[in-house]
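Here you get one chain, nothing else, as structure tokens; it is the form predicted on its own.
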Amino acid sequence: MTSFQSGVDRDRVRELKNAEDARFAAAHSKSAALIERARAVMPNGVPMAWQVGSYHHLPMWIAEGRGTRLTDVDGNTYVDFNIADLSMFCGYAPEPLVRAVSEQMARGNQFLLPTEDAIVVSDELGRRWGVPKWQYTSSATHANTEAIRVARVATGREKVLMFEGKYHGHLDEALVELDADGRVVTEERGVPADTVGGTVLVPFNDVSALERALERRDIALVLTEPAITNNIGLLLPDEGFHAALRRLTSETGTLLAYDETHTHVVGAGGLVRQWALEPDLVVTGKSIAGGLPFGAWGMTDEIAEILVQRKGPDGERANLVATGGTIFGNALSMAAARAALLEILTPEAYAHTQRLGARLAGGMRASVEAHGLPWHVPHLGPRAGYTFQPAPIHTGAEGFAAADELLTRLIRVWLANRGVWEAIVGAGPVCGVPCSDADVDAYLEGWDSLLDALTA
């Protein structure tokens, strides 16, 4: 039976995947032994549930990473196009980061007091993104949380609007989705039921739906990636969408935040700078500090004024906004961010990864066409992707409808068995800073051999 969705035989997909899963298991006996030990002390046998839930096969346990390559405890080496869900865009163990972190660790890594690196990092982020004031957290999830809270104070409103197909971290407001009847429901267990009343979801690229939602004037913040990049692959904006988004938010007194946690890899200042967008707030993280725990959110001077603390005559604090955390803005993360921004994430590095990303997407697209498959291969800077339909997706609903989890899981394990670590389900391969033409060749060789097998 041929899948209407992907144009390949479903039984063939399952046959290939079963064989590849068995091959993977045979090559990872030490990883299997470690997870058995780990189950006695950790739920699922891993430090975080994603490390087992993201794969059908058992997770491989890592011994080390250098440049673009990972080596597991069984001695298997992979060129990494997942780059830890974009957190390792700088590569594994780059010399400037190792040096900066080692030197700072020797001086002390955490003080609950500022270090000069915070000024340098803020200056550089402001130069790149065009918003002048910055605050720091230990993840982009926390940064999004704080951006939402300050927007509520600034507007006197409670609700936040996001776009269907989004992912903005594991904050309650972002863990909602639309059910089959179009109602907002919680995505996962443990999220408070009343969260659904505080988040509005509309289709990306649907200006009319956006206008209807904003005209009620009860939304504090629109939080979005410039291009949706996580759960559903690559969803690019229609021409004029961001201009309409800025106009409508301004007209209705709603603040606009762009989450560039993933999309900053397209260049200095991310898509905000590349597309000349005009946000009130910007959020970023992950590889901005080379993969150390780090989140940053930038804002206009007007919004920053809300965070300025007032103290009474006896030192008592007033007008506090619910932000902050003990290890936020710590010395180690700030030293890592300074090294990553000034020595690794350079214009030359971005140009290099964009060239390789274009080559990767072009090679994937050529192979798809040569094999007569009805797939679309999108491209964004250093990123490529694949959608199992011939046309690009325009909304989150289209992205979910075009998904084929079994086929996507086959792609991952097929490539892994050939020394290529593919992106997590729903993302797409990314060329990191240390990536080379030989690495792209390895990906394309594995990709082409899979398409040969699927269409034989």
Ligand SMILES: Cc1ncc(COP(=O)(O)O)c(C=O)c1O
Second form
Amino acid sequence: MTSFQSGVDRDRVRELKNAEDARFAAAHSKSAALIERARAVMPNGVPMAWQVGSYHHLPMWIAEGRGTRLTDVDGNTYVDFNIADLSMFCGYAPEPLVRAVSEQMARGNQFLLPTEDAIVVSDELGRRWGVPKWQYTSSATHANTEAIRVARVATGREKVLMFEGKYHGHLDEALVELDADGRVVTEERGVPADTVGGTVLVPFNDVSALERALERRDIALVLTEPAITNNIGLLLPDEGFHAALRRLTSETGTLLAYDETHTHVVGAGGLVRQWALEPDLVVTGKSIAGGLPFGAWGMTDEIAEILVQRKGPDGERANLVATGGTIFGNALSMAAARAALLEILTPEAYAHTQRLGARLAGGMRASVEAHGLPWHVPHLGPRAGYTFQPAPIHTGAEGFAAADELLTRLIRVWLANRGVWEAIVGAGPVCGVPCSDADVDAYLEGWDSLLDALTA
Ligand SMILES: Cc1ncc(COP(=O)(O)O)c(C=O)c1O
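Follow the form predicted on its own with the form predicted together with the ligand, if you could.
Next comes the full complex, and the chain you just saw is listed first.
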């Protein structure tokens, strides 16, 4: 039977996947032994229980990573094209990061007091993104949490608007989705039921829906990625969408935050700079500090004023906004961010990854066409992707409808068995800074061989 969405035979996909899963298991006996041991001390035998659900096969356990390559405990080596969900865009163990982190560690990693690197990092983030003031957390999730809280204080409103298909981390407000009837519901267990009243979800690229939602003037913040990069592959904005978003948020007194945790990889200042967007707040993290725990949120001077504490007559400080954490903005993460920003995420590095990303997307597209498959291959800077329909998607709902979980999981295990790793299923490959033409060749070879097998 040919699947409606993807144009490939369902039974063939299942048959190939079963064979590839068995081949993967045979090559990972030491990982299998470790997970058995680990089940006694961790739910599902992994540090984060959900990690197991990400794979149909057992997760492999890692011995080390260098450059673009991972080696697992069984001695298998992979070129990593998901680079740990973009947190390792700088590569594994790049020399400037190893040096900066080792030197800082030797001097002390955390003081609950600032180090000068925080000024250098803030200067550099401000130069890149064009917003002048910055604050730090230990993850992008927490940076989004704090951006939302300060937006509530700034506007005197409580609700947040996000777009269907988004992912902004594991904060309650962002763990909601639309059900089949278009109602907002919690996405995972443990999220309080009343969270759904605080988040409004509308389709990306739908200006009328956005206008209707904002005209009630009860939304503090629109939080979005400039291009949606999670859950549904790659969803790009229609011409004029961001201009309409800026106009409508300004007209209704709503703040606008761009989450560039993933999209910063397109170049210095991310898509905000590349597309000349005008945010009130910017959020980033992950590879900005080379994958060390790090989150940052930038803001206008006006918003920063809300955080400025003024002393009362007895030296007391009032009007605190709910932000902060003991190890946020610590010396080690700041040293890592300084080294990553100034020595690794350079104009040359971005140009290199963009060139490889274009090559990768072009090669994947050519192969799709040569095999006569009705798939679309989106491209954004260093990143390519795959959508199992011929046209690009315009909304999250279209993305979910085009998804094919079995096929996506086959792609991953097929590539893994040929030395190419993509941790997040369906995300699409990304070329990190140490990526080479030979790495792109390896991906394209694996991709081409899969399409051969699918269409044989
Ligand atoms: C756009 C975006 N924002 C925020 C996050 C959360 O990042 P973290 O897991 O580092 O908190 C992610 C993670 O994938 C993301 O893709």
